[in-house]
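Next up is one chain by itself, shown in structure tokens, the form predicted on its own.
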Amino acid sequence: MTLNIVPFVSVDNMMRLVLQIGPEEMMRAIAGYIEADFRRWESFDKTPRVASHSDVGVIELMPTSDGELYGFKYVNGHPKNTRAGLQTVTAFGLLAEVDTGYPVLLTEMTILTALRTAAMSALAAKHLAPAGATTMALIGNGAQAEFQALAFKAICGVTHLRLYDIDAAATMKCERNLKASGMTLTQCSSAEEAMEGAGIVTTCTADKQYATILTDNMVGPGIHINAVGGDCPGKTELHRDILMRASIFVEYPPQTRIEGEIQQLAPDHPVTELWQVFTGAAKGRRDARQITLFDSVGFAIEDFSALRYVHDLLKTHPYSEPLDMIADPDDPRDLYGMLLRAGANAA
């Protein structure tokens, strides 16, 4: 393949890829790639995502590099979009060779981000959740909910889901989509009811505001909280008192302190970085009564891992199309001449 041709994975091809491999297996594999990359954390360039905020949402770029490959994701977050029949989150991503700067993959990442977000949640819970926890409260039953459910089933062995959303139609949608998953599903009438008997709680709501999805009295000892929805300044889901009782685990503190639940706390409040847990440099869960919290905001290395996984898949799965993306003149000093010759050929 010539250097100017870049493999492009469209939405249609991404869906074919996911259905060929299976969502659960794909999220297991992505989690493996993420853990492997987090274990070599120090080899990556790291920076908080570059965000452009507005009154109605945010548009972000998420770059990183391991010195051999460079990756970035474009992603937005616009909670109002659902009212117009649009996605809250859309994304695409690119992987390139550091040596030449030439792209080697361009792909949709709306579906891929949903997969990697859920894979990261379940990977963190594998290290942090109480042993033997098989029941999860899933509060917020929108676009991310089914992915979270299936990732926790595949990676953590969750078998029972207790579902709640302020929009009953979202819960019914989630239950309908998960009907064939083999999980036991219970619709709940409140967040409090959803928490009953759960060893794990996942919050993934979408409102862009300071919210209190969980209050302190709802969280008993020993629970693991997977807080997914709070992912930008001014958007949280947990009461501050919960944070003061919990052991908090994060991806990249400089980003999470701006965007995560811990934006409610002092800048020096102690947190543990997950890469240290994965390598054994820091403890995850220490005892049965500890409250653990994964303050999830999403970090560029996770997207890099997902891109690297898809790039590897394309070696054996024909789910891409060639994209003529990079100008590639015979003489690299004669870009204008290439343009003139194209005009002459067209004539």
Contents of the next structure:
Number of protein chains: 2
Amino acid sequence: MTLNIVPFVSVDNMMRLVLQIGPEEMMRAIAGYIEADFRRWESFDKTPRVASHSDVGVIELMPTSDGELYGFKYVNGHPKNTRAGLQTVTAFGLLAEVDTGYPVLLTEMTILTALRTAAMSALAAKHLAPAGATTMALIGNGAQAEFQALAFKAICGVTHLRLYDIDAAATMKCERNLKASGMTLTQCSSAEEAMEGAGIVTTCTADKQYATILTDNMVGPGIHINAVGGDCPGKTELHRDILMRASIFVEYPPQTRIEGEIQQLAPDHPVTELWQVFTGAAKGRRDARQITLFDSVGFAIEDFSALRYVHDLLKTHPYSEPLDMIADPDDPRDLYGMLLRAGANAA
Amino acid sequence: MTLNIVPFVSVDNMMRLVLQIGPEEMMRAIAGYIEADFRRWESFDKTPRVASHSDVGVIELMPTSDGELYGFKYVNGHPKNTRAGLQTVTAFGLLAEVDTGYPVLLTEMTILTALRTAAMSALAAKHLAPAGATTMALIGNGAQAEFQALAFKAICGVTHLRLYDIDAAATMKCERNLKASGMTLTQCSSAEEAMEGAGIVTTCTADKQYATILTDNMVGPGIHINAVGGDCPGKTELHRDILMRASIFVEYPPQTRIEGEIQQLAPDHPVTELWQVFTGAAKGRRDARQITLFDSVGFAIEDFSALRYVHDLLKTHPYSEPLDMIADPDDPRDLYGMLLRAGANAA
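Okay, that is the form predicted on its own; can I get the form predicted in complex with a further copy of the same chain now?
Expanding to the full complex; the earlier chain stays at the top.
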């Protein structure tokens, strides 16, 4: 491969990868890459994402580097997009060599973000959910729902799903998509009903506002809450009283305190960093009555792990196209001469 | 055009654009876009670039937005790359709609950055250089040199160039590339010799270190200095004494104070912002004996202007390829269903 050509994984090729490998296997692999990268947390350059907010949404850049590879993701969040038939979240990402600054991978990341978000949720739950929890309430049945369901099946052994969405059509879509998954599915008519008998509850709703998907009375002892939807300033899903009763686990505190559920709490409210749970430096779940909460907002290292996985995958799965993205003059100081020669060749 | 397809301008297509339009005309046009955007400076979201430094170079993201469009550039700076036959600076960029977060343009920016950097330099000089200056010393004859030469010809009326580089081969390359430009070229054997009779001096060297390309005794009254090469922490080209005698003009002070020549000065040393010169709110050159200095580091709005120009250009010049970069399910909440249907179609 010549260095000036950047392999590009299109949406079509990402779908081919997912279909060939299988979404469950792919999320299991991504969770492995994330766990490995979180265990070497201190070797990463970390910065809260760089966000550009407007009235209707946000565009963000999420860079990080481990000193050998540099990765970033471009991602938007526009809740109103669905009304125009567009995605709420679209994304693409890039991986580059730190030594040269040359990109080595450009890829769609709308699908890949869905996979890595669900993989991260299930990875956190593997360390936090109550032992033997096989029933999960899944509240919010939009674009992220099926990925969450299959990641919890593959990584945590969840077999029963209790589905609820304020829009019954979303729940029907979700049930239709998961009917061949081997999971037992129950449609529920309220969030409260969905919680019945569930050891795990996943909230993944998309409104850009303070919402209260779960109220305090709905959350019994021992449950693990996987709060995925509250992920930007002004957007939360849980009532503050739940947070006060829960042990809270986060990815990167400087970002979560701005974007996560804990934006409702004091800036010094105690939280545990997941990377320390993964290394064993901090405890995950301590007892059967503890309420654990993963306040998921999504961090750059998770995208880095997903990019690294896809980059490795391309060695055995040739699902990329060559992109002529980097100028490559014969003499690197002769960029203008490259233009002149191109003109002479065309003449 | 469907929204899920992103037009991509490859290196080949960028060269076609430059060759068809001509580099001088293209830089004149980019300077026009930059001047227009700088004149509405206050409508932009501004942030210093987000840099990831390593021992051998830097990788940067440069985002900005005017509330309608959002743009960012990925750019690296690796001075040692040339030894391995690679570019010191490579770049690509993206433009997106703020309202939806959907990308509308992906383009190579190695060539485009060379064009916009030179266009910005000449635009600044149009406001700062002494009246009637037609001779420019060009010190550092690497990849950026010819672009600087042609931009100053097109925008400032420079007709004579005095070339110097510590590597004579670079000067010969530069002279060869410019021999059909209509400019009068003089090869010089020292920076001091290059300065003789020059009303403008452009320094564009690439070492990542404190260098002293110009010393105080070389700079006479009335000259305009266009310092392009010092553009990251620890990298400067001018002796501090020159800075103390000069009126200093900058793009975006919070970034220039970290990256530019003025990193050698006190953090409150007075500087003038170029956008204010362009609007008339601040004076450019005041008198014939004044030394003016454009401490160029390159700012995100210049890339935004260049991206906006290329985006407009594609309306009449069809030099792009469709890139399948944004997932586009029929129902935006049914991302997983899109995968299932792709699988069913493939079976």
